[in-house]
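One chain comes next, on its own, written out as structure tokens in the form predicted on its own.
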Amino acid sequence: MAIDWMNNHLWGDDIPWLIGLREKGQRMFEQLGWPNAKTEAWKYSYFPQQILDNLMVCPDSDSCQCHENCHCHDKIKTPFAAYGIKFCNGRLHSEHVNLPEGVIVKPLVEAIYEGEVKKYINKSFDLDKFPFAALNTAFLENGMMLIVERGVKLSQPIFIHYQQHQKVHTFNNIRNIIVLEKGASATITEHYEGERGSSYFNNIVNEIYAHDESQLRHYIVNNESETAYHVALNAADLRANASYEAFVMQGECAFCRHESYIRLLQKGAAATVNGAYQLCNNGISDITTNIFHLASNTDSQQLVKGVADGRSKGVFQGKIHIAPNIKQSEGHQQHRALLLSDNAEIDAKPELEIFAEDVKCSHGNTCGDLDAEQLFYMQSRGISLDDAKRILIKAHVDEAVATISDTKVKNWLLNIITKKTP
């Protein structure tokens, strides 16, 4: 598949940094090339190329814009109580966002014009590391900016809810960047939607800038279509005493892809990256993470959970990496799933880099079939054998769950979990 640059006509044509950066993701993908069996971080989970072939980039086209009775429109409902905010076919729809005082909200291509992203952009990660963060770039365009300032402490979650239509297949290139001044807090929850049989590709980045002292809880939850392809970028850059919470939940979809990539960068960062995956029929759940402590006395804990059925396919990859003379840090991450029937599978790696003598590091691994014990232990008290599945495997996924400390989040997500048990 070849992409025709040149017929993708984007907004921010007059502004050069922009035309430059834009060109510099192009190359930099072309460089890189799409992602097969032989590049190392992908060669779990990479996906045809064709995919795109007939997805649309489609910014001005009518055919992508929304009608007036779409959803869009609508006042925002959220499954708790949280501000929220509406992306739809890509594209952020701002007309009934109601935020506090000390949030800022703003259109990337706003945030583009006034030149204040110009700091941030691809400031987080490196592009030659990413082969889909460099597409991103090339199509920098839509998405957001979100700033908390300095001091402000959110007393509920902020709720981003993406939307996809069924008659829209587009590819998605959604740029986020998420700005938390010194001692700000503040909850983040994610939720991805597609309506059923829709077909489109979400290619997403966050690049996350937690200043001193400031606390984020960031939670990302994948309610994709069953034929939807779904690829994500979480970088963070995390500053004194600065903490991260993040938690990613899949589901069944064709593919999905959330990659963590997090720099502890002076003393006192903290990162939580947990997450899980639930699979019952052919779909692929990859979560990936590249933690880095780049400071002393510096944490980071990881625990991954999953649940693959049918013939669908579980990747974890997770690496840990400790930088020369660093002291006084840990780094600990755990993957533990359960593999159900003999045409699904599991691939995990988890590594760890120590350059460093004064640290406390761990990882580890499990994969195996339900305890027959616990089983016949059930069926013995009267319970069935189906029932007695359906228990253990939530228990298995809820274990990871119940990590999350915003308690209207965790208990939204137990919810789900228990509708979503077979």
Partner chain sequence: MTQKTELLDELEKQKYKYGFVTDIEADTVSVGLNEEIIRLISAKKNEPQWLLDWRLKAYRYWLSMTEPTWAKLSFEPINYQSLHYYAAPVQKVKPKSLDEVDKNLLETYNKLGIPLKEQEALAGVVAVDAVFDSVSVATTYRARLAEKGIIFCSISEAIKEHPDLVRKYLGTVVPYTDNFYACLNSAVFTDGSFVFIPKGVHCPMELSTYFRINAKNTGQFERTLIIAEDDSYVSYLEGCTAPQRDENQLHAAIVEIVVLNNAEVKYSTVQNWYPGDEYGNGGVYNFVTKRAACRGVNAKVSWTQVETGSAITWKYPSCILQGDNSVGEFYSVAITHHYQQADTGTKMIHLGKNTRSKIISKGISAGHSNQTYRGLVDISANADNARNFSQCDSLLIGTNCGSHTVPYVRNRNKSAILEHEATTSKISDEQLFYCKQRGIDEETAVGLIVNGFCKEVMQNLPMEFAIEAAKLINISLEGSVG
Contents of the next structure:
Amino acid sequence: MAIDWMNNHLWGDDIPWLIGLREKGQRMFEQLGWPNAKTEAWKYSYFPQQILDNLMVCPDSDSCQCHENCHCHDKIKTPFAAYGIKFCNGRLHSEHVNLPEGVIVKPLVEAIYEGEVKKYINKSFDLDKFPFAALNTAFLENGMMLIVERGVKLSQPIFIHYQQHQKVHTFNNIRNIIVLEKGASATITEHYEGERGSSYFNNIVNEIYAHDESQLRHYIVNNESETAYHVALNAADLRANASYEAFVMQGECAFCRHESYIRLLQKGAAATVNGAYQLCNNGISDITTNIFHLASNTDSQQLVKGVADGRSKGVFQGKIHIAPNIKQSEGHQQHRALLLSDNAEIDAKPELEIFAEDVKCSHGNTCGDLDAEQLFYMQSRGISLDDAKRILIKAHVDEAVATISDTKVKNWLLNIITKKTP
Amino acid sequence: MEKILEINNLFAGTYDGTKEIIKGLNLTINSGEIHAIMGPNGAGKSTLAYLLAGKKDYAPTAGQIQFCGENLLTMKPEERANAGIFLSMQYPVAIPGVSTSNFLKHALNAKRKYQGLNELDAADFLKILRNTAKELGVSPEMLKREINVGFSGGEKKRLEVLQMKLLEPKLAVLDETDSGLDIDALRTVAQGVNDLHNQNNALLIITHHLDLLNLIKPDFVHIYADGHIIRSGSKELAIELEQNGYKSFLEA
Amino acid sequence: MTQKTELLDELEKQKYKYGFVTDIEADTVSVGLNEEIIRLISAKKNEPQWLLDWRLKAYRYWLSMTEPTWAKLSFEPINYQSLHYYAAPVQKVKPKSLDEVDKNLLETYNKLGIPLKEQEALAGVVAVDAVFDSVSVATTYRARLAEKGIIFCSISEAIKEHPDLVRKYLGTVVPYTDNFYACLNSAVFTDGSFVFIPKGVHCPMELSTYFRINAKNTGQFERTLIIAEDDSYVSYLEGCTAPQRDENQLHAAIVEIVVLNNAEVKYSTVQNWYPGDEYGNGGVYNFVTKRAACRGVNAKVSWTQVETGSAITWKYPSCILQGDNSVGEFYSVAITHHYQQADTGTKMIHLGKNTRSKIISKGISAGHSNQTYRGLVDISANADNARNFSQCDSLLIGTNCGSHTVPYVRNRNKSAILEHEATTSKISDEQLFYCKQRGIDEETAVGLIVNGFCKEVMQNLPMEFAIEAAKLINISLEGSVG
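Would you mind giving the form predicted in complex with its partner chain, to go alongside the form predicted on its own above?
First the chain shown before, then all remaining chains and molecules of the complex.
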């Protein structure tokens, strides 16, 4: 095992609780072990731990290993009107964060130093279920804390750009704590973008705390390099009448696992957790969700659409859990996949765990090739077979993207997909 | 002549007590009579129907209801049904996998058991069912189908009337039976109801429209608003209502 | 000799001849499991060497295995060394008439519509043979079957009379390495059914285990092998609706089915093993491995099950769709009440081309029970044009039970079309009210609605079973609502 626990010079080795926390993370990671086919939650998708060899943690941003064209230290340019936050090779560039009144953003290191973030770390999920979150805890240092204050409703989205440069091979361990206070409302878009040729491992943990009546729209675009590894845990605690609308777009990458762990803690909480994946070469995309209905009158919806071509693999695991004595709650889930080549694979495990009777739950899962009738119809109207396929594939994925309520983000995303479709 | 239904100063609302719907309702129905209740939407007419049938969404808070001399409010829904109350529902629910004839056999046998009669076996029951169905224009096909699954509005209402004929209730409550029916279906339903009516039973029709009351002629018409009956009269009252609308009565 | 003794002698000989009563002598071997005991069992049954060797291989392999824990079941660990693997039927004091039998048991028999004479047999008042006159019954139908070349007998007898057939197929569908309980069964199985349908034969009657009644104790490690040669057909019924008590708590059975070209096997089960009392004490643990290999082209297997008993059920009747155009179907109704637990489902493995599978599972949980549907649809890379349709619906009754669905899907072939839907809900208040307003009491209403919910599965059962099963469903849900 190539993790060099001893020689990591992480900041904060004079803060006792932090040291204790990191040690706990390390012990838990060693106890759980690197996931393999026998690990139930990873039975369809796991990747070799050798990838950690030859990776390093990016040193301070001053000497961030960028090339001359990097413009790392320039202000961020967002694809649509938004408040921008920039990460470069795994490090937050806090000097360029420009946010309005009512939103506080600070580097995680600063929040740790001030002590306030302590009450949030590892509180939105159980550490013993997530080996990479344990790893993330062991290396806790980089990331940010973002608070949207009471009643503040942001007029523009927040756009976070995680950029990875070419030929920079780093292990980026990022922890973001996102808090929406009572009645707050915000849209956060995360764009993970890696240049071709870089081989890195993004180990992300987002902990989201949505207080009463708050509203968060959270869009994640994984636009990583084809040789990158990306494992993310999005844990969200939703309180009374809080709403969480999430969407993840998974592109081609060596291994990309996006795992959501959502707890509907109080009455009226609602979550929509949609996504799409589109793979054409050798990539593995894994969308795993765990939604826990822990109070009455809660609602969850999920629609995931996927395309796997070439030698790729698409994995969908969706669990809806309804706790005992819950009333009037609903959980619905749909996964629809297109399998386009004989060397590609789709694995699915939609799961319902229901302990209460006054609920309505359903899930649906379909998998197949493009519809031959539809293809022929288009050809008979003069459209080439390749174009016809492209049109159908796009329509398939667009159905999921169309559920994004923020128009700016939706259009931007549709654009990216068009560019990336071969 | 028998006093079939007597409602005294009834107050009732939603089961959790958050909303009061019926506020001091009085009504007496004797055998042989046809009563009609008309009133604006959302006033609570259907609530009265459900209360009589014993649906647990609604609960009485004060007052009494006597059915053929017995305290109705202490009886379970199936006991009320066996005692002779039939509610023809506005939106009959579908029960997948259960055929219409199977359902009706259970209903009829439950009644027979209550009356101390022997239960009918499948063959005897089917004979009775087919004859009754024929009279009402209900096809044998419909009897084999799963009850109310994929039935049109008219088919559902015709089935409600079929059930009424089989169970021969003392008091049939028709809740907006005319909604969703074309004129032919309405005629068939009205014919069936009229055939059923005799000096020993009674009808309580809840409706908005005069059309049905032209086919099933009521002896008494009541206007219901604000949680109780604000005016009672004969059929002429219905015609007056049709011409002048509810507002004129509410302002009075 | 008196006439009576003569007659008894005759009966005794005939019983032995037809193998209807176990031919094991009435003595008991000590508890525990080791090679000695296996050799003893094998010797007592006069088994050939190859079978003993096979048993021992399985036993040695079993020693290296660990009990699986991934199912959503919790139970006291079983002490395998404290079980009897070979025991004579327990000599209980038999009741002299039905009056001495537990009233509740009699009530259940009545509700199920079981005729009085049959009740006497089930309660142990009289020997089954006498009631059914099984000798003459046996003679009649066995003759009919024999005419067509059909073999239907106990597996112990088949090992003696048709060793080549048994040896050819035993363990080829469920190898002893398959899982912990299958391995144990392979080492210690005592009896079960053997069915062989030769080429082109359509079995004229439903074969039922009821006619092959053995002493109670051999139900513990039952092993069944069914072989359907080219162009043949058979419908096999296992179990019965009457509640079955058994001194043995652990049942680890294996059913292997081999289906060759154009053949079809229909396997129906109604399982009502003692589920334990309403406080969760006692009850049978039913751990069964059932698998059908559709080896031939156009082979078809259909599993239909109604599971209402057992304290713990762990079974996944599966189909290996090897032959091109082969078809696998699984229809299941599982009802759990009180403290029962069930983790059940099916595996459809698509290997050949143009294979089809259909899964309809209806689960009903009540009381404090927990039920999981666990399914696997696996499409291999070469399984062109595979088709699967799955529908898993759960109904929850009451606030203390749980119902879970875990359908795994692996698809490695782009021409496959897979569809899966699952819903979970409770019995709607609207439907209950509608029934009550028509005079139907709550318990009858629940029975009607639940039977309607299960209809799609029930219509696949052979008729007599279907009628009994419908009644069984009503009884199983008694006291669940309100």
